[in-house]
Each structure stands twice: as structure tokens, then as C-alpha cells.
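Only one chain is included here, represented as C-alpha cells and corresponding to the form predicted on its own.
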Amino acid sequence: MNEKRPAIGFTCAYTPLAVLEAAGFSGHRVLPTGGQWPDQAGRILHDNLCPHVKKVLDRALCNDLPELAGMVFMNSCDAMRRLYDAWIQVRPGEPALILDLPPMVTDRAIAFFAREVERMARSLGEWNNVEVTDDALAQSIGKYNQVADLFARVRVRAAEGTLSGGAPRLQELYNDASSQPFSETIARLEKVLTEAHGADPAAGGVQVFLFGNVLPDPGAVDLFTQCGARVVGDDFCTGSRLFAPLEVRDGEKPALALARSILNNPPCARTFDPEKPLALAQDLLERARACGAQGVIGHVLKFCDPYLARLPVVRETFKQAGMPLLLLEGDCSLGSIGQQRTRIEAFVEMLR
């Protein structure tokens, strides 16, 4: 089913995908990954910025882009601000849109993040000419529940070893669901849950669970399994964070369950709970356990500010609780994590 539809380019998993839906279009993640491109945005932003952020807009530069109707932003962090700002010179005339994101989860703050989401409604019906109806919105959160709930039984897979491909198939299923409209993500994971159960390459290996913002390359994966490895699960922005299930009330409005759903979601590190500053740690390491692994691998962008600020509460946290961690740091290159081969083939030597 080759559903065609005008594609918008995103680059964040906050983004709210089910209104891109809803509006006719179909969501385009626009990786750091899939070519070799001049550093370009160097010229434009600071050298010491986030890797992510710059091989994007490196990307735009050289036109390495698919035919997109226009470009949503999140305002997640002040590297994908610059971002945007970058973006809007680069590619004028181009519909380009940002959204406010709440760092942190208030009733005030939903109430704020729905009114973006609204206002993000009528900038891609204005796009498309089309109007976005509550209705409209609601059977696309619907489908987008669809998604998460196949890909919910797609990890369980992965997770027994019974997943063809193992853990680096697994994260080609996430890109390829990232760039295509839910009617066809839908097929295809229902199509894969109807395969045999097939052989795990990394079956046999440590249990490990891995965490960070950006790692969508299924070749960086694939380095887990061959330094023994057996990846169990993932807490991460090109991962498992990008179909997360949003929970719709009754009698909400589309807009505010999208809004309370995505705040409510597990978080990156830009989110931030002053009441509960070791939230994250926590969340981690609750979640790693409870799909069994035997140690944590940590897998952090340079220059990511928000997770470099809480690197230091996470190790401690992951200390007291006994759970072997590894912390690497890339920027989003095959090559950069390819060098840290033997401190992960040390780490997995040190759980059997």
C-alpha cells in the first residue's frame, strides 16, 4: 500500500505527528544519517554545537533532501532553536513552523503545549488547504495508537530473540516509520508480526539496555551485537520514544490529549521535574531492569547540553543501585561510535 501523501520534514520525537496526519500530509524524519556532507553549518552556528543539529542543516545546504511541503520544529532545546533560525536563512520562501515545548509537565504547561498544537493544526491546514477537525485529528491519534501498540509487540519480539534481524532490524523498522505515512507502517509491522519466529544474530549475548537522543544508524546497532551484545531494549529519540501511546480521555479535546499525552511521555533529559530531579535516573534504570538487562550502555550527542547535565546524577544513581553503566559519546557518525569498540567489547567482557 503506497499511500501518497505531501511529506513534512520534523526532526524531533516531540513532535506531534498525529496533526501531520491529520492535516493530509505524512511526516519525514530528517536524519543526521545516509551520506557523507561538507561541513557546512559550521559557518553558520557555533563549532561547538550539537552534532544532530548540525549535519541537518549541513543536509539543507546541500539539497540532500526529499521534495518536502514544508519543515515543523520543536523548540526542545536552544540547539534546535538555532536550528530553525539557521533553517528559515538557508531555505527562505520554504513553509517552516516552530513549537514552543514545555520543559516541564504542569497542568499549565499541557494547557500551553495544546494551544501550539492547535496553532500548529491551522499553520498545516492552511498548508494544504484543507481544515483540521477534531475529528480528524482524533482518527489520526487513532492510527498513530495503532503504530505504537504494533511496535509495542514488535519490541517484545526483538526483546525474546524471536525478531528476524534482532535489535538492528528493529531500528530500520523505526526509520522507515518515521518517513511514511501510518496506513503503511501499519501494513508492513503487521506483515512482520506474521513472520516465523526468525534467529536473533545476537542471540546468546549480554542483555543490555541503551539509552541517549540520537543513534538511528541500525549499523551502530549492529556494533552491539558484534561486541557480544544482545540489545534488550532502547530509550531513545530515534528509538522507542518516536511511537509512544498517547492516551485519549473522554470528552478531551484532540489537542490537549496530544499535548498531555506527549509531555507525559518518557522524557529526554530536556525535561526537567524540580520536584523530582532524579526523575530520569530513576526512569532508566526502572526501565532497564524490567526487561532484564545486565548492564546499561549510555550512548550521549557532544555539545548535548541536557544530557551532559544529567550524565553526572545518572551514574551516580546506576553506583548505589549496582547497574553497570557505560557512557559514550559520538556525533551521530558510524565512524565516531565504530572507535569505541573496545570499550564496549571490555564492558560486555566484564557482565558474562
Contents of the next structure:
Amino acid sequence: MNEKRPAIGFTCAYTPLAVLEAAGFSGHRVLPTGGQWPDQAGRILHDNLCPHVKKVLDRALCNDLPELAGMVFMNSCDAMRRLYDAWIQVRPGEPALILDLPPMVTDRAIAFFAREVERMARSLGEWNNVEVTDDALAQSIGKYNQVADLFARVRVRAAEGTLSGGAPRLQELYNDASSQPFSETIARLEKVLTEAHGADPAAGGVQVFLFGNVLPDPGAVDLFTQCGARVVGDDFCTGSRLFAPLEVRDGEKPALALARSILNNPPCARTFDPEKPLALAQDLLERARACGAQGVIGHVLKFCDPYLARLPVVRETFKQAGMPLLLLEGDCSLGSIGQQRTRIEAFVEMLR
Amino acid sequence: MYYLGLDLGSLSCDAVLIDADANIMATSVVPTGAKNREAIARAQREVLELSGVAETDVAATVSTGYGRERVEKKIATVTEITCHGRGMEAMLPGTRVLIDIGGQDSKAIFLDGKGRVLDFAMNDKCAAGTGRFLEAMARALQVDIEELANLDQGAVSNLTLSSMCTVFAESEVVSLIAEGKEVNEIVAGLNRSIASRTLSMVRRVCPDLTGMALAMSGGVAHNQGVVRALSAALGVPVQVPEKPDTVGALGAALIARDRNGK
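Cool, the form predicted on its own is there; where's the form predicted in complex with its partner chain?
In what comes next, the whole complex appears, and the chain from above leads the way.
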């Protein structure tokens, strides 16, 4: 089933994907993968900036992108804002939109973000000459939730070790889903769930929970497997956070439902409630325990200030809870994570 | 039956052969050089010749170190972190904190007192404070690497090096020489710099060293000046086994013995 829709690029898991579909588009996540191009972003963005953002800009500079009808950015962190600023310079004349994303989750913040979602719907409607009605948005949220539900079921299969291909394949499914219409993802995942239980290449491995920001390369996930780990859960913006379910309350406007759900779903470190400074760490700990993880591996991008700011609390929380933790730093490439091989293997040996 | 542990590091390839009762039959430390397979063969040949054991009597081999995958006929590869923990427990039982400074990286390993790793911290991103760093500094001071070990004796000033980057530190040493600083003062400063850098790794895995037995492995442990500086910085004596560069290989040999059902 190939549904032809013009694609809108996006770069952040906070992007309200349901709005893209409601406006007749499909989302295309511009991932920091590939690498057959020279590093050029350094001439526009300074050296000490998030490698995710720089690799995405490299792709734009080298025209390593599919045909896009526009781009939607989230003002989720300073690096993303810089990416938007650079993008409109290097691809002038192409439709681009940036949404402000509140850093906290309060009623006012949700109301504000709902207005941003409505602004996005209006802009995308203009780009595609359609009106994004509440009905269309509600229908799109329904399809998104179907995808989220199917992914939850595939994750269960991956966690129990019956998904053929294991965690690396789950990552491939996430990557594909982030760049195709919901209907295609639904058909694909339904097919996956009808497959006979397959062999997990990591069977017998030490059970670990992974968290961090951007780690889309299935080869990187496979490296954990090669090191003797079995990934039983994740919290990445290129993983489970991308398709977290949206809650729609009776009588609630779809834009408000989207805003409330997106802000309340498992957060990136950039979302922070000063009254609950331990929230991220405690949430990760609870989820790791729920997965039966024997240890947790955090993989964060170099120069990611939001994560760097939270890691001391994560480290301390895990230490007090007796949950072994390994922190790695990378740059989105398999090469950088390959250098961490001894650390990962030693961590796995420690947990055996 | 005998068990072989091979530790292929960036500067040296170390081999330890043990018998079924874990007695050390022979050890060998050879330079890795550019052709690490040749270094492996030489280290292996040396321990067999020294012990008089035939290759066919080696029941199992475990490899470790950054080049562990390069070793043939192994039953397993195990990281140097696990192997150093196991090897140090055999050499200095009861060690809780192990500092391993090798040719190109350094590690602080927190042990449970029985050789099992509880936590570790590792610096493999730059050569600062490692064997390569000391080699570069010896070159700048125009002395042999072995001489560095006691050149800090008699130093009285508290000279410190501001940079721990190998390249910048070498420039700084050259500048200090040009300023007429005494070699022993410069070497003592270098040792303090290494100790200071290692201290932060040790604190990360074990914030409170009270009552902890500390030991050091790796080739840099031969440098008594560095060991003295570390002991002073940590406030706890740092023990060094007789052959600190064979700790990892011994651990690998012991693991080979365990895994072979002994």
C-alpha cells in the first residue's frame, strides 16, 4: 500500500506528526545518518554545537534530501533554533516553520502550545491549499494512536526476545515509520506482528535499557547486541519517544489534546519542571525496572547541554537505587559508538 | 593442562601461562610494534619456551586488551577491565580500587574485594597521562623512559604543568627547560599532573577511599615517581605488584582456566 503524499521534513520528536497528516502531508524525519558527504555545517554553525543538528544541516547543504514540500522545526533547544536559522539561509524560498515549545508542562504552557499547533495547522493548510479541520485532525490523531499502539506491541515482542532481528530491527521500523504515511506504517507493523516468533540475535544477553537523545543507526543498536547486551527498552527521540500515545479527552479540541499529550509524554531532557528536578531520572529508573533491565546505558550527544545538565542527577538517582549505569557520549555516527566498545563490553561483563 | 592469557595493548603484548592450579609458569612482555600478530606470536612463543610447555598442552587461551580480537585460537575475548580486576585479585588479594595506566588509556576500577568489577571509569579519548604521554615527555627531556621513574627525586618546588594535553604539555616542558628549570622539578610536576588527572577518575568510582586497598597495574606502574605522586594525591598508599604489566594477561589466563571447567 503506497499512499502518495507530499512530504514535510521534521527533525524533533516533539513535532505534532498528526497535524502533518491532517494537512495531507506525510512526515519525513531528516535523520543525521548517511555521511557520504563532507562536513560543511561547520562553516555556518560553530564547532561546539550538537552533532545531530550539524549532520542534518550537512544533508541540506549537500542536497541529500528527498523532495520536501517544506520543513517544520521545533524550538525545543538552542541547537534546534540555530538549525532553523541556518536552514532558511541555505534553502531560501522553501517553506519552513518553527513552533515554540514550552520548556515546562503547566496549564498555561499547554494552552500556549495548543495555539502553536493551531498555527502549524493553518500554515500547513496554506502550503497544501486545504483546510485542516478538527475532524481531519481527530482522524489523524486516531491513526497516529494506531501506530503508537502497534509499536507498543512490537516493543513487547522485542523485549521478550521474540521479534525476529531484535532491537536493531525495531530501530529500522522506527526509522521507516518516521518517514512514511501512517497508513503504510500501520500495514507494515500489522504484518510484523503476524510473523512467527523469530530468533533474537541477542538471546541470552544481559538485559539493558537504553536512553538518550538521538541514536537512529540500527548498526549502533546492533553493536550493543554484539557486546553481549539485549536491549529490552529504550528512551530515545529516534526510538520509543517518537510514537508515544496521544490522549484525547471527551469534548476536547484536537489541538489542545495534541498539545497536552505531547508535553506530558516521556520527555526529552530539554523539558524541565524546576519543582520536580528528579522527574527525568525517576521516570527512566521506573521504566528500566519495568523492563526487567539489569543495567542502563545512556548515550547522549556531545554538546547536548540539556542532557549534560540532567546527567549528574540521573547518575546519583541510579546510584542510590543500585541500578548500574554506563554513560556514553557520541556524535550520531557508528564510528564514535564503536570506540566505546570496550566500555560496553566491560559493563556487560560486570552485570553477568 | 595449562592456560594462556594474552593482553595485546598499544605499547606491549603481554602473555602469562598458568597451570591447572593457577600457578604462574611464565610471563612475557614484548613490544607490540606495528605488526601486532607478530607480537602475539612472539609473546606466546616466549612463555612456552620459558616454561618448557608444549603448545598442544595449552587447554585454553583468553585474549584481552585493545587488540584482543586479533588473537587466534582463543576461546573468548574479555575486556581488560574485567581481566585486570581478576588478575590483581590474584596478585594483591583484597584490592578495592585498581588504577591501570597503560600505553594509550587509563582506567580506575572499583572492585568488590574478590576481583569482581563493581564500577569503572576510563579515559581513552586522549593520550594525556598514559605511557605514550610519558614517552613524549621523556623525549622532550632527552632521557630514557626508564630514567623518568626516579628523576623526580630531590625536587623541592611545587611546579605544576598547566596543560595535560600531550602536545601542549610537550611544548610546556620545552619552555620550562628553556627557562632553566631543573629536570627533577619538571618530572615531579609531570607526575603530579598525571596524579591529579587520575585522582578525578578514582573519585568517580570510589568517592571515599577510607580503608580501601589501592593498587596499580599497567606499564606506567613501573614508574615509581608516578606511583609516589598518586599515593600523595590520593592520601592512600598505592601498591604495585611485582609485574604490573602482566596483570591483565594473568586475569585472562585465570578466566581461561575458569571457563575450561577448572
